[in-house]
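Only one chain is shown below, in structure tokens, and it's the form predicted alone.
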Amino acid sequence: MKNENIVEFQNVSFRYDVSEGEEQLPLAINHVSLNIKKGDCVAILGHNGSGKSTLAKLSNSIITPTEGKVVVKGMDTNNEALSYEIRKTVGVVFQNPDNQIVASIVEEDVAFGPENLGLPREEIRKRVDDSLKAVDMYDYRHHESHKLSGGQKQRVAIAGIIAMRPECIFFDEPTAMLDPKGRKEVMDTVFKLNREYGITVVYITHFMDEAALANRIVVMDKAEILLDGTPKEVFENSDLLKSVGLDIPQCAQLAKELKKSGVNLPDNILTREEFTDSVLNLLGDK
């Protein structure tokens, strides 16, 4: 179904620990209900400290909640007897890639998993083709993982988590430290997860025009969530946005300036697609 909820978090809040003698940390995350359906594609975005990566992290148990329940398919991440289905169920893909890959050959790192699960050696061929083919890493399949791009690693990494066969990924900043070329090949692979193999994703992101690509964004400021919607909707609170120190797409700000101009654009262009395929209907009705 695929209004069923895969990720639940329910009124929750959590602060992280200090040492003795320290004064306490504000809430990371403040009282956040929020759910994650099943075959959803999610943007969250922020500005640092606003608890984005906290709520990754809370997604499958790697923290527990303070206060709340964070549910995985029926299952409270507060019980430790079932981290190990919850993160079966759930993966998350951190920012840096290199803090990921634990083998020097691509093929060994993507096989970890599976092998920690215990499964059959023929089971793990098969699942470490697929992933890899699923990325479109299999051809490096033999190559040394420290000697791959950035966004090459990255992939690796995203096809050791798909070898464990989750039905739901978060991805915490996957981009963030790559050039465009390799932004652009983990986004791809990110929707194509979505698109074609029906993986749930939830990807954080500081750049807006790959968040204008989810089918939905949350967007998150001082620990709590701020505005919950369809692109077109959080984009239209661009005051609201800029307060909190986030814009709108590029595309759509040419968009705006645009029109102020007095070229006759249509309402809500936020990616490239839209803005091309706009200013090219323009053009063919001169």
Given for the second form:
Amino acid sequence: MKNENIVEFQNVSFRYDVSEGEEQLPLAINHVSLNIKKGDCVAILGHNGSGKSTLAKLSNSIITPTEGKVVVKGMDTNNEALSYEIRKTVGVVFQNPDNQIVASIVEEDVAFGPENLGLPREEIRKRVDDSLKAVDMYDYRHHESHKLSGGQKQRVAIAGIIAMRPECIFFDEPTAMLDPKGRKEVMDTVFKLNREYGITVVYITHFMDEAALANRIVVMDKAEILLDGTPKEVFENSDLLKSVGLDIPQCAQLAKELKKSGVNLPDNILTREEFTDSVLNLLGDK
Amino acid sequence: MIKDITIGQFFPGNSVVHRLDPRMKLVLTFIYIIAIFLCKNFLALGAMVLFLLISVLLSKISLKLIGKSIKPVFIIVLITSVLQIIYNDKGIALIEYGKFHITTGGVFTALFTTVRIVALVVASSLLTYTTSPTLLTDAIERLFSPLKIVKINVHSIAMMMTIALRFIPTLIDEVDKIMSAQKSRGADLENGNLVQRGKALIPIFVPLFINSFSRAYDLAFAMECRCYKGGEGRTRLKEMKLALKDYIAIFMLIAVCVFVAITNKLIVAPEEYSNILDSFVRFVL
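To test you: the structure above is the form predicted alone. What is the structure of the form predicted together with its partner chain?
Everything in the complex follows now, all chains and molecules, and the chain you saw is the first one.
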């Protein structure tokens, strides 16, 4: 069962509705097929309007495909009767933390999901505490959400989703509105959920260095999948990426240029750690 | 200036007042507000103020915050007091200047009204200061749940209130940002007459409204993602159970109310009360 898919996009297309008389919009998603494996950590990369955010909303039946189907653990999202079960399995964290927090107090907000599920009080309490500990916000449980920093708010929003114990979470540009410190806090939390809690993570981003940390990268462009593979495979196509306005991570770019001018660096350097390690090695050799 | 708004704000704490059952707090505040308007003499009013003072001290809310809550009604208090002093001509005149005179009756009624309004505002602020918005709206939902019989969706109303209270600080921040943005483009918000200043607010409220709609849209998505489907089958994190302290609180308030009723019967109304003081003033003069 290792290769079980948790979410399957089967030849999915989606077009946003417009009011009558207006010109039809182009497809936001154009015949996309994509399988997300259980336990995987996938980054979806693309520019504004590439259709990547639409994928997140399609994943748990908030919107349903115009064509094709999305299957979550064998459940078709077109079947409205299943939407409740589907949302228990796949959670979505959105970009703006302010617009996702329902209650004024941190722990009351995290409790919102479990309360909707109709769980008994002790179970809600336990889930709220566990979730807040998982995102490292337990000490803030009695705080008012509007007084927290952006990164803290987003972690509360994540706790609100994990309190429902989903098997998979889609993150729709969770760091887009945050400062570098907040970005790091949130990304650390995202990877922790994947590694320590075994939650399947799909995160949508336009930051290259964030994408480089995933196991798999899917590059979207003009409503279609452009590239799909491991970070190393994807970033080898630097010219193709550049042609759609995306860049390879800075460190990878720098390593590539250094190699070109004759510095003896290994191939496939992607992250800052890899880069510093190999430079240190090189200096050590000399 | 806009950051001074404390309406509906909650200041977390762990005092007895914070831990009272929110339903009880709501009922207590309601009774208190009615009772303060039924007070007819200073003795009764004094007892009511004492009750409030004890509650404030027990809540450990700083007096500075309480003062902040009175600030917005200061003008109302000032106007009513001035009107009372000018137009009430009961009792003996303290100052007379042509048609204009200040009488003892006026001064007493003005003082009485001021205390009433301040107590009213402090009591209702104390409720929101010490009760989290979620608990407050939960309490409303429960207290009004009999209305379900007449097909009123109490849960939806309570949820709307929760969200409204939750978004007050967010929207205040947003107004602040928009104001700075418009000022940086040369908008003049401080000068001009009332009409001009009113017009200057339009470029602030238009973006605020548009943003609020997109926020509402996002929030609806986020709520659906968290399996929200209305009030049915929902459970709660926090239990509401009446405890001994709740009964003690209501007993104390009822005792104060009984005292108010008795003194209202026995002791004369403020107008007549002032007559007694009139004789005192005459004696001194």
